[in-house]
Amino acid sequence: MLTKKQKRNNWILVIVLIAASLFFLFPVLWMLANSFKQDAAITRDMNSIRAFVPPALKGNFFDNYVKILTDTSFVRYMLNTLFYAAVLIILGVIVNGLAGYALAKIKFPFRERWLMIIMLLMIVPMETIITIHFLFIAKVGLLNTVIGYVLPMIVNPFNIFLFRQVFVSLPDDVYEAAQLDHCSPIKYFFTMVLPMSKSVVATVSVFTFLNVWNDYLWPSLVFTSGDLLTAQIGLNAITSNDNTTMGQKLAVITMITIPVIIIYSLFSKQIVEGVVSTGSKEG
C-alpha cells in the first residue's frame, strides 16, 4: 500500500516524463503537422505555435502524400525495403541464431576464442569493412543483385553474441529428453530453443529492420537499378529534388519515419527483455 508521500512523488514523476516526452516529441510533431501544409503556410507558421497544428481537414488535406505516392516510385523503395528486411530478418535469425547456440552449448576446439573473435568484431565498425565487402561482391558478380546486398549482412557478431548469452542459460536436461525422443539438434533447435528464446528473437528482429531500414551506405553501393533501390535512397532522391516543395519533402520524411516508430511501439517489451536477459547472463 503506497503512502500519500509515494502517490505524489509517483505524480510528479509522471508528470515530468510525460514533459520530457512533450519536449523530444516536438520535432516530430512539427514535421508530421507541416507535412500537409503548402510552402506558403508553413512559413507562415514557422514562429508561432500554429507551426504545431496542422491546416483544416480540406479536399487538398492529403496532397503531399498523394503526390509523393502517385509522382515518384517511393512506394516501390519502400516495398524493396520491407522485402530485403523480411529476408535478412528470416536468414539472421536461423544463421546468427544457430552460431550462437553453437558457441553456448556444443563443445568445440578453440570455442572460447572464436568467442573473443566475434566479441572483438562487434567493436569494428561497418565502414572499415564495406570495401572488402564490395570488391568480393563485385568480383563473383553478384552487383545490382538481390543476393549481392543480402548475403555480406546475414552475419551479425552482436546478433551471435545476443543469441549466445541467451542460449547459455537454456537447461541441458530439455536437450537430453529431446534426445531420447529422437529428436535431432537442428529439430531441438527449430521446435524449442527459438520458441524458449522468443525475446532475444523479437530483439535481433527488429535491430535487423531498424539496420536495413536507415541503411544508405551499402545499397547505394550494390544498386544502380531504380527498380531495386531502398526507401533511404529514395528519400535521398526525393528531398534533394528542387521541384519537391517543403511540405512534400516532409511527408516522405514521415512516412520513413512512422514504420520505426510502429516497430518499436509493438516490440519494445520484448527488446527491453531481450536486452535485460541478454546483460544478465554469465558465461
The other form holds:
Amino acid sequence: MLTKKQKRNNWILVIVLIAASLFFLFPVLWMLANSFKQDAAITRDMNSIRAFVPPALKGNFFDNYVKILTDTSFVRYMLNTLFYAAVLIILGVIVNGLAGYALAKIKFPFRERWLMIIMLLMIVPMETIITIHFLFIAKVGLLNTVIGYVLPMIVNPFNIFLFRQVFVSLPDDVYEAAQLDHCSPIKYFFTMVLPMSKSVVATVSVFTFLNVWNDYLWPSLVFTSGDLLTAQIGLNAITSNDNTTMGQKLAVITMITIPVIIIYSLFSKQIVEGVVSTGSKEG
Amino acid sequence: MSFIELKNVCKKYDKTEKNAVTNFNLAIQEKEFIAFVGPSGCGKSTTLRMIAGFEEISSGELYIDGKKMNETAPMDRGISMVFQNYALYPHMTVEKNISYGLKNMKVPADEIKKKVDWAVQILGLEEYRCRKPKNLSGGQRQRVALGRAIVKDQKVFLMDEPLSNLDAKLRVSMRNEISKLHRELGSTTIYVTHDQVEAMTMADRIVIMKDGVVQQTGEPMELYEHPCNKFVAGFIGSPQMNFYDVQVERNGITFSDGKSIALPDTVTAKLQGYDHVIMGIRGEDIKFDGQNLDVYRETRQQAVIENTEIMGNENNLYFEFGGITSVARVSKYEVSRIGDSVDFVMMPHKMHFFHPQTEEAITVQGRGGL
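Could you give the coordinates for the form predicted together with the partner chain, as opposed to the form predicted on its own above?
After this comes the whole thing, all chains and molecules, with the earlier chain placed first.
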C-alpha cells in the first residue's frame, strides 16, 4: 500500500517523465505533421503552433508519400535493407551464437583469453577497421555484391558476448540429458540452446536489424549499383536531390523511421530481458 | 557374470592432488537396485557420472553387459538417467520431453505414441501431457524425468539424487513409486543419494563412500547391524549411533565420566589386548522398560533427561552420559519429561566396538571388522 507521500511523488515523477518525453518527441511530431504538407504550408506554419498540426485530410493529404513511393526507388531500397537485415539476423544468430556457446560451455585451451580478446574487440570502433574490410572485399572481387556487404557484418563481438553471458547460465545437465536422448551437439544448439535463450536471440536480432537499418558508411562503400542500395543511402540520395521538396524529404524520413519505432515498441520487453539476463541466471 | 562391473576405477581432476574417487570396485548383478550413499563430496555422483560417461575415467575399467565402456559415448552405453534438477527441456511439453529421445532414435511414430501413452499413464501424467515443465510441480517434473528415462527401454537406470529437491512427504511417495517402477521394469538401477533412509528403504545393496573411497558394500540390514567402521556405523541409522571412548577393564568397560558397566565374557574376550576402544550403541538398544532393566541389570545406569523429541510413533530422549550427549529411541508409550531422572540399560550384545585409532570395527558379533 502506497503512502500519501509516495503517491504524490509518483504523480510528480509521471508529470516530469511526460514533459521529458514530449521534449524528445517534439521533433518527431513536427516531422510527422509537416510530412503531409506542401512546402508553402510548411514555411507558413513554421513560427506557429500549427507547425505541429497536420493539414486537413483532403485528396492531396498523402501526396508527398505517393510521390516518394512512385517517383523514386525508395521501396526497393527499403526491401533491400529488410533482406540484408534478415540474412544478417539468421547468420548472426548462428555464427555469434555458436561462438558464444563455445566460449560458455566448451572447454578448450585459452578459452578465457579468447573471451578477453573478443571483449577488447568490442571497444574497437567499426570506422577504424572499415578500410581493411573494404580493401579485403575489393581484393576478392566482392564489391557491389550482397556477399561483400554481408560478410564483414556477420561477426559481432558484442553479440558474441551477449550470447556467451546467457549460455553460461544454461544448466549442464540439460545437455547431458540431451546426449542420452541421442541428440548431437549441433542439433542440441538449434533445438535446445536457441529456444531456451529466446530473449537473447530476440535482443541480438533487434540490434542486428537496427544496425543494418541505420548503417550508412559500410553500404555506401560496398555498393555503387542502384539496385543494391540500402534505405539510408536512398534517403541521402533523395534528400540531397534539389528536386525533392521539404515535404517529400520529411515523408521519406518518416518512412525510414517507422520500422525502427515498430521494432522498438514490439520488442522493448525482450531487449530489456535479453540484456538483463546476460547478467543473471534464468530460474 | 555381473551386469555392471567397475574395476579399480579412479577419478582425478586436473590440478588437484587428491583422487575424487579411489579404486572403486563393484560388481552389480542384472536387475539389482544399488544405492551409492555418503556425505557431500564423497565421490558418489562422480562415480555415477563416470558410469554414465559424463566424466572421464582416470584409471580402471568399466564394463556394462560384458563390454568395456571406458571410451564409449554416453548415448551408446545403453543407459537412462534421472538428474537431480530434473534436466527437463523447458521449451517442450511433457509429451515432447518424453518422446524426444525416441524421435532421435528413429523409433516409428506409432510406437512412440504407444510408449508415451504407457509412460504418462503409469506415472499419472495424463492430464499434464500438454503442459510445459514450468507449469508443473516438483513431483510432476520428477515424474516427467522418470518418464523420459523409462520409455527408452534401456537396461540401466542411473539416478542422481532424484528426490533431493522434493518436500519430505513427496519424497516418501516418490520413493515408493521408484521402487515399484524398478520392480515392474526389472532394470538395473544405480541410485545416488546422501539420504541414508532412501538408500535403506529402496536398495538391494548399498555402497557407502567417504572421501572417494568405498567404506562398505552390503545389504541394508547388514550395514546396519554390522558396520565395518565407525563412519558407516554413524552414517547409517537415525538418530546417529552413540559413540563413547571407553577404557577396557577385565570384566567390562569404564566410560570417560568414570561410570562402569559389566559385560558378558563373550564380549570382553574380544576386547582383550585393547586398553581403549570406541563403543557404539544405537538409540533403540538403550532400554528404559522394566523388563530390560531387569534382564540387563549389569549395565544399569542412571541419567537425567535433557531433551525429548516427540516423533509421534516414537520418542528420542537426550541425556548426558559417558561424557557425551547420548540419545535413546523409545516407544511412544515410554514418556519421560525433561529433568526426569531415569534408569536405563545398554544391551551388551548390541554394542559395537571400534579400534580407537583406525576406527575399524572390532568383531564382537561374528561379522565384519578386524
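Rigid core: the largest C-alpha set superposing within 1.5 Å between the two forms. Positions refer to the first chain, counted from 1. Remember, predicted model here, so these are calculated numbers, not experimental data.
Here residue 265 does not count as shifted, since its C-alpha moves by less than 2 Å between the two forms after the core is aligned.
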